[in-house]
Structure formats: C-alpha cells, structure tokens
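This document starts with one chain, in the form predicted on its own, laid out as structure tokens.
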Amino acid sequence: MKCGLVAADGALLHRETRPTPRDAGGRAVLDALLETVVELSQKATADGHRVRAIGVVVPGVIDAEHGTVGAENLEWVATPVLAELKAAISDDVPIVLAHDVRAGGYAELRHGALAGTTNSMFLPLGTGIAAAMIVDGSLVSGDGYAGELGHSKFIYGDTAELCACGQWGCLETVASAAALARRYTARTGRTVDGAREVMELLAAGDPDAEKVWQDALAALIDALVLYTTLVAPTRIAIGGGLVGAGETLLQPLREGVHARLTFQREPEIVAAVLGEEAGMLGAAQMAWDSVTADEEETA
C-alpha cells in the first residue's frame, strides 16, 4: 500500500509504503486499509495540517453507487469499503472510492504522461494489466467495470492458459510481469526472480527469455491495435514494473503498432512518468476535485 498526505497545491508532505497482508486474508486487508487511513488522518493534524478529503483507490470492481468492492486478489466479494473507511474515521471527512489504474490514469492526465490530451490510455504492466481510459476528456468509469483489458483474449489454442479470472488466453496471461516470470519458469523449470531478472536473461541473450518476450509483445501490440481501433488514441502512456525495461519495451510496441494500423489514427506510445506514485497522486487529486466541486455547488 503507497500512501501519504498530498497539499492542496499538489506537494507531497509525507509519503509511506505498507504492506498487503494478502495471506492473511481479505478482513486483514481491509484492516490495514483503515488502519492506515486513520493513522495517516492522526499524523496529518498531528503535523499542524486538516484532513480535508481521503481518496483511496484499489484494485477490482468497484460498485460506486453502494460503495463495496470484488477483488480478488484481496479476497473481496461485494465487501462494503466505503462504509467501513466511514465508520473509522470519526470526522465528517469527504472520502473518495475509486479503482487504482483509473486513478493512476488521472494523476498522468492531470499531471503526466497524458497532460494536455483528450483521447488517450494509461496501460501499467504489472502483476495484472488493466487501463484507464480518457475518451473526449473524460474518465470512463463504466459503472466500475470499464478498462479491464487484461481480461481481454488474445491468446487462442494450446497455448492459452487459465486466467485468475475464470477466462482461458487473456493478456494478462502472457503479458504481465507475473507471467513473464511464470512462463519462462513453466518453460526451463527455472525459478526466476520476477520479471526482472527475465530481462536480464533477455539483455544476456537467452533464447527462452527472448521467447517468453516476444509472445508478450504481440498480445499487447494485438491489443494495442484494437484499442486504437475502437477509441483512437492520440497518446499511449505505458506503466508498471515493465516500463523499466524502456526502449526494449516501448520501440517494439511503436514498431509493431504501426505496421499493423492502416487508416487508423497512430497514437504516441511514451513511457508513464508518475511511476509507483501515480495511483497515490491520483487518489489524493480526485480528493481533493470532490472538495472543490463541493464547494462550487455551495459557493
């Protein structure tokens, strides 16, 4: 969990990392959750400072108009987030609940990658894939759902595998960071150190990194094109874990989109800039745009 206390004027005042008691199940996750929460309100007037707004972001489906949340990766099922971050904090303290990819997407429109435009994606590449969507300058929300195109199937035959999801051959099966680590081990019997070190592999010329590479870079130059396709980006922000691998990442993508697309609008492909803050930055930016339009609507 990345956190901390965000200015009104965007400056970062205090910022922390704490873990996932993921093994201990989804009521310790949420136990963390609004454990951080009050303490991060304690020490910001602690610090001379008042909370004005919480934004919290997470991953899964989130059900705005009832505030509960399935992840999971957390063990979440219907679990009623909001009205507990609610019930923990004693104040009469706006909170925002959002989805954290559609979080990080609005911290790199705001402030990133994607400023300035009104059609684009932000796509991280991490342990899941999903993307936040900017379609005629707004934020597709879709009633919680929109943006999961890790779910999507690129992969068909033998070599699709089950996804977490229920789903056999979804991107995120052959492109995220966790599966490039999986299948390169499924494919030596190596034990890997994530996908970093089958990037050095890569770097270092082996033949099975090379390949477990290239599968990831067509699924996602596969999805890439139809998202192009559909919504006509003018500009793709990449982000996660994978992005570190930079040009080696980013030049194939370009490559591989453009030679596929022909009246389609080409859009950028570019490196995300806000790295592992993007999603705290953009929790504490959509705080505070629900204290400013509170305050329009009373003003």
Contents of the next structure:
There are 2 protein chains.
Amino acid sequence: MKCGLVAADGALLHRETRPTPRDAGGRAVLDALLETVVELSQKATADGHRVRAIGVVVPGVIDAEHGTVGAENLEWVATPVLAELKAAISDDVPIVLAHDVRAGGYAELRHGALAGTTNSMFLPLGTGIAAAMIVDGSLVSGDGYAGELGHSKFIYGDTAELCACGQWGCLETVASAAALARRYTARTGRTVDGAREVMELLAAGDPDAEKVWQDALAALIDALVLYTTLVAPTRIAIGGGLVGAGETLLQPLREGVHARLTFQREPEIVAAVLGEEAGMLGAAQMAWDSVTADEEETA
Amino acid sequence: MKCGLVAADGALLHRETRPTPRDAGGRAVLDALLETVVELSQKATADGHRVRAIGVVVPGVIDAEHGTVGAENLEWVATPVLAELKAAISDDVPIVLAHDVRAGGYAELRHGALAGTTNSMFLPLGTGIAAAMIVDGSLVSGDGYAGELGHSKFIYGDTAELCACGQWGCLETVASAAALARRYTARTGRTVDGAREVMELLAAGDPDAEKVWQDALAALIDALVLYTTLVAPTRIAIGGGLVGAGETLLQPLREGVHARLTFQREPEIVAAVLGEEAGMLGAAQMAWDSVTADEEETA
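In place of the form predicted on its own, the structure of the form predicted together with another copy of the chain is requested.
Every component of the complex follows; first up is the chain already shown.
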C-alpha cells in the first residue's frame, strides 16, 4: 500500500509503503487499510497539520451508491469499505473512495502526462492491466465498471490462454508484467525474476524473450488501435512497471499503431510521468477536489 | 435522405425521403442537402409554422470547431457543410450539425429504447456499423471521431477480409447488412437481394446462409463483450436493417454475451424502437434542445 500526506498545493509532505496482507484474507486487508488511514491521520495531526479529506483508492469494482467494493485479489465481495472507513475515523472528514487506476489517470490528467487533454487514456502495464479513460473532458467511471481493457480479448485462436478473470485471450494474459515472466518460464522452463529479467534477456538477444515480447507488443498494438477507433483519444500515456523499458516499448507501439490506422485520428503515445505514486497522488487530488467542491457549494 | 418537420413536442408534422446523388459526386450531394433544407423551410412557413432550428445529420467525421465534414462515401473532404448551410438559409436560425448514428442514439436515449439509461449503446447494423455511446450520462463525441465499433477488428487470422476503410477484419466486413449479402454471394456465386434474402434463405435452412449468419453473430458477440468490458453499458439497443430479424438476432446475441462474461456487469440487449427515422428524430431533438439551451442562457 502506497500512502502519503499531501498538502492543498499538491506538495507531498510524507510518504510510506505498507504491506498488503493478502494471504491473511479480505478482513485482514481491510483492517490494514483502516489502521493505515487512522495512523496517517494521527501523524498528520502530530505534525501540526489538519486532515481536510481522505482519499482511498482500491483495485476493484466500486459501487459508489453503497460504498462497497468487489476485488477478487483482495478477497473482497461487496465489502463495505466506505462505512468501515467512516466508523474508523472519528472526525467528520470527507472520504473519497475510488479506483486505483482511475485515480492514477486523474493525477496524470491534472498534473502529468495527460494534462490539457480532453480525450485520452492512462494505461498502466503492471501485474495487471486496466485503463483510465478520459472522454470529452471527464474521467469515465461506468458506475465503477469501465476501463477493463486488460480483460478484453485480443488473442484469438489456439494460442488464447485462460485469464485469471475466467475469460480466454485477455490482453493481460500476454502483455502484463506478470504475463511476460510467466510466459517466458512456460516456454523455457527457466524461472525468472519478473518482467525485469525478461527485459534483460531481451536486451541480450534471447530468442524466447524476443518471442514473448513480440506477442505482448502485438496484443498491445491491437488494443491501442481498437481503443483509438472506438474512443478517439488524442494522447495515450503508458504507465506501470513495463514503461521502465522506455522507447523499447513505446517506439514499436507508435510504429505499430501508425501503420494500422486508416481514417482514425492518431494519438500521441507517451510515457506516464507520475510513476508508482500516480494512484496515491490521484487519491489525494480527488480528496482535495471534494473539499473544494464542498466549499463552492457552501459559498 | 430522410427528412421531416418536427414540432417542439416531438410531433412529426411532415416526412419525406429524397435520393442522395452519390454517383454525381460530393458537390452534388451537398447541393441536394442545401436544396432539401431550403425547400423544407419554405414548406414549414407555407404550412403556417415558424422554423426555430435546423438539425442536419451526416454519416462522417464532423469537425465541430470548423463545421466541416469528412465522409468517404459522400466524397466529402473537410467540406464546409455548416458554412454552406448558413449561407443557404437566409434567416438567422440555429443550425445543429451532428453525426447520424449519434443523433439516432440521442433519439433512442431521449424517447426510445435507451430512455432512463446513463451508460448504454445504440448499435445500428445497416449498410455500415457505428455505435452511439452514452457514457456517464452523456453522448460521447470524441471530437467527432468516437464510436467506430464497426471498424474495430474482431476477425483475426486468415479469414480476415479487407474493409472499405483500409483495415483488415473489421466487424463491418462480416456483420453489416451489406456484408451478409456480399459474403453469401462470395460463398455461393449466387446474387441475392440484400441481407433480406440471406435471412429468408437462413429461415429456409440454407447451409451457406447459416454459415454467413453464424460468422456475423460470432463477431457481434465479440464486439458486444468487448464494449461491455471496456465501457460497461447497462443496455445495448441494436438498430438498423438487421434488427428486423428480431429474436433470430437478439436471442443468440444475449446468450452468447451471457456465456462469455465473467466479472463484468451484464447489459440488457434489446431492439431499438425508432427504426429508420431515429437519425432524423435525433437531429430534430438536438435542434430543439439548442433552442431551449439558448433561451435558458438568455433568461
């Protein structure tokens, strides 16, 4: 869990990382979250600040109406995260609950690689893949369900693999950081230290790393072309661990997308700039925006 | 060209259909459009009405800032449709220029099969295929480029056909009304009277019609699943000529989409209700809404 204290002007006053006790089950994850929020609030007060709002972002489907979250990899099923947060925080501080990737996209939109755009996408390629969609000036929520480009099918035919989500041939099965490592091991029998080692092998000319990488690029190009055709972004910011590959990733994506488009508007394809903290910064930005919105309503 | 006079309460006072002189080139098409708008305005006045606004919808990419339209099958390239309309209409009447499918979606949203939805899609299957996307309560424009689901790739591998747009394997190459007829003829060498005859052959148990139909259904299911995963509609209204097939079309789509979804929110799949006049009614609705918006600003 990446957490921090952020001032009204966006200054990062404090940051820390805490473990997510996934193996201990959904209740333990929620308790760790509550403890984190309470302790960070106490720290803020001890440091002489006043907590004006709290932003919490999670990797799951958020039911905004009920404040509940479904997140398979946290073992949350309609978990009442907002109510538990409110109960844990004694003060009457506004709490914003949002999706981690959408919050990251919001941060990139406000202060990062997507600043100034009205139709754009933030696509972090990490353990998983999801998109934050900015459409006609707004971040798309789709009642909490939108943006699952990583679970869209781009692998057809015999080579489609079963995804953790239960579907076959999802983008995530070939183009996530986790998929690169898993697929390299499946081809070679050799265990690797994540996508990072696959990228090192690729740079060293390893043919299996090359094949796994080309499969990822081909699926990503299909996904970017489809998104461009359907939603017409002017800019796409690639984030997550894989964008550490820099132009090794971005240049083939640009060339591949350019070669495929005919009548569509061609998007810029750039690296996201806020890194691993995008979600946390977006959570803080959304929380501050909720304070500003409240004050405007009062005034 | 479907045209009409529509009262403020939505009543259709007059309707007519005029030919589009496509073979005579882009200038002739534009002149026919201008003549139609002028003559219908004159008719409205002659009938004792006052023209408050004019809505014109076209099948192409609209540059809203410059009022120009690009439409390959009308031979329009950055054609200044809005300026020409303004010059042709002597009165200072507001003119709304919009995309035909998005206007149809707007009509279905306001008074049709999508009424009451905030995340939904109108997908007419006609000569071509395009989507009107309603996202978080608004019709998506994407600066005029959004919604080209018909030109998204869902056919992979050797069977992908070249689309008129220059891409390979577009949904439109197998699932449009035109594709059904073309693909049946390609398989059998027999000329057919459009998709209608293919549907009759299908009902009569013709195996080639069955194959062509199953290819269309499979691609449509892929497209609906992808759209559902990415944009999360609660309802999808299928329109255009093919929806005349009724449950022969809708039931397999519902079953196919249901079988494929895992974590996604399942959309209702229904028939659009406004038929061939959806675009025209949407144009009128948008025109009337522009009058209302102006009056609200003035007041």
